Amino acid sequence: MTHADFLMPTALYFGEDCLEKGATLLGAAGTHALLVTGKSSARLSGALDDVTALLSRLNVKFTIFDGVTENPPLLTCHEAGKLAAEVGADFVIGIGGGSALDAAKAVAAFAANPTISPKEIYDAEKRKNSTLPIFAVPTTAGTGSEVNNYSVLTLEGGKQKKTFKAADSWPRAAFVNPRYTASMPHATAISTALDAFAHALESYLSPKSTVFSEHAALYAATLLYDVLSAAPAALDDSDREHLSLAATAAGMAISVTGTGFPHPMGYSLTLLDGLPHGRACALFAGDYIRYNERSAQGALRIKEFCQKIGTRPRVLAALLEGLADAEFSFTEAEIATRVELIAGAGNYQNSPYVLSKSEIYDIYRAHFLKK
């Protein structure tokens, strides 16, 4: 099976009237909704009560499930799936940052095929029913999940993440409003805009890319680079703009190729010590650079992305880094703890220079072995 240069089979509207823009799709989705949020960012931002108000003017009911949180849970995406099927919901609309999107495309499978045990999700054959309708309102702009259908999900346990994605789980449509993204705390923006910006640079590098992945990567790299360059205190419309701009398109540069080592690398700094996923990327920026560096292909992609957003190798790296303003120090065992939690990912296999075992350990030490 080949696959296509570009496929996004996700409606997309932008702007503070995408709700309105996007109405009739929504009234036509079902006559119940489970709306998927977390406990505040969607109430905080506005998008909550804009999405109520229009249901309710559509004759929607709906029934709110704000129990997500941050890494959302398989276990409570498998508690929320259950509770959309007993109430009879028809659709799913996930509201909130990356959490809440990556919650409700794996609620809306839960949802379809309510008697399957939460790891069965991964098992095609298990989910006998396809998906709910989905629907992604983001209040954030950093995951790009409202334009891709994977959904991240921490295992049982709390250690470690699973990636669940489904042919049907891509939303049916996104709304994007950059005034959603208001009510973020200053350093939440800039968490989430890093991790745009790794979708961004590991997109672009992928082995995987097309013509159309690449001039997404490349648009949004270029508006993320410019307002994180310019380590601005306070973000304003425009900014916001940018940002949800860059967000949705690196989203679906990532649609097509996947992300590259940054991202599981980061899981266990995420899950177990607590730094936030975009930072997380951003500490192994560098380290992504300099070793695809080794590779020709590699360093001839580093350079021309680059070049083409405005600066140089090191000078990207050690913004990244800096702005990742991560440090840990850990013993030889808690890095073995943390390093054989996320060797065995795919997503090193996604790039011009393939890191070994050996490599991924070397890394960590670098960064955090005690001295």
Ligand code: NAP
Given for the second form:
Amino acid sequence: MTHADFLMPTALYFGEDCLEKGATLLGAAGTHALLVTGKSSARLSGALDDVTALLSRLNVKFTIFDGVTENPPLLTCHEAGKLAAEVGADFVIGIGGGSALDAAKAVAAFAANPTISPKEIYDAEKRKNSTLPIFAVPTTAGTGSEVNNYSVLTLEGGKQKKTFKAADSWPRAAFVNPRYTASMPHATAISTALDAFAHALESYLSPKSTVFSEHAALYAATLLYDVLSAAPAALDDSDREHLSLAATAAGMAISVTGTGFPHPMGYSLTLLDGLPHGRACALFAGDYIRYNERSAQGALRIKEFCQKIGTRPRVLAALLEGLADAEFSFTEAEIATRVELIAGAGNYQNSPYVLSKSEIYDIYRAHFLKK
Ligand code: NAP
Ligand code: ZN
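To test you: the structure above is the form predicted on its own. What is the structure of the form predicted together with the ligand?
The next block holds the full complex; its first chain is the one shown before.
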């Protein structure tokens, strides 16, 4: 089947009154919701209080599962899915950063198929029942998970990520209120903005981009570059609004194209070395720019992208690498462990320049090899 140039089955509500505007959709989804959150962000952001107040007004019962940890483990989602089935939840609301939202998508699939094993979520034949309706309330401005059907899960053992993506895993509605991002620590806000920038850049260069994804990517990148290049010590309301708009637009862009090689290359550093996802992607942004400049198409696209957002490739690479602010020192064996975990990802095909495995090693060595 040919992919649509743009598909957006999620009803998007933006701004202070986003929950009010989408209340009818929530009320129509059923009588019992499972709320999927991390330990504290849903509460700290004020989003959980707003959602539960609205559900109570709509006479919708709810059960809270607050056991989602960063880089959500597949096994946690399996556990929460069984809980959803046990309590008879009709729908799932993810409230939090990308970890809670991605988890909510997997939880909704397990809730509808409570007898499948964790790994069977990746097998469309085993997921006999379509997923429960999913709603998303982001408290970070980064992943864009609220407007796409990706659920990035950490496999058992904690060393590898694998994306679950099903045709019915799109949120039915996304409620984006920039206020919910105000409680993020500044470092998290910058890292999540770097993730959104990575989405915009990698989507723009993807051979799968369409005129619609390109415009979403450029809109996002322009807003993000404006905030990131000013390097504010603290964000104000206007910055937060711009970052939320940008993250959502970049999420739409990658819903068409997927992401490029900085994503898998960062996963090992996130899971094995604790580097937050956005900074891990930014660490490889300079490599992404320089390698893509080796192909005629890549060089052209990078030049266009930079001109349109008002920068130059070298300046952009230095800004992103600087904001990644990550230094590691690894032996050859430690590099091999990390590269072998991420070398099989499909993302390497998703840019004008396709990295070889030996180039992945070269990049890792150039950054990290112990002198
Ligand atoms: P996150 O892992 O959801 O959250 C990072 C940390 O920030 C957590 O400690 C979280 O607390 C805290 N936090 C979040 N919002 C907060 C707030 N408003 N106030 C205070 N603390 C807050 O971060 P993320 O960068 O948004 O998500 C990263 C995950 O998304 C990764 O697993 C990544 O692979 C995935 N991802 C998905 C997509 C996609 O398209 N679906 C795209 C890119 C990345 P709690 O633990 O209490 O929640
Ligand atoms: Zn990302």
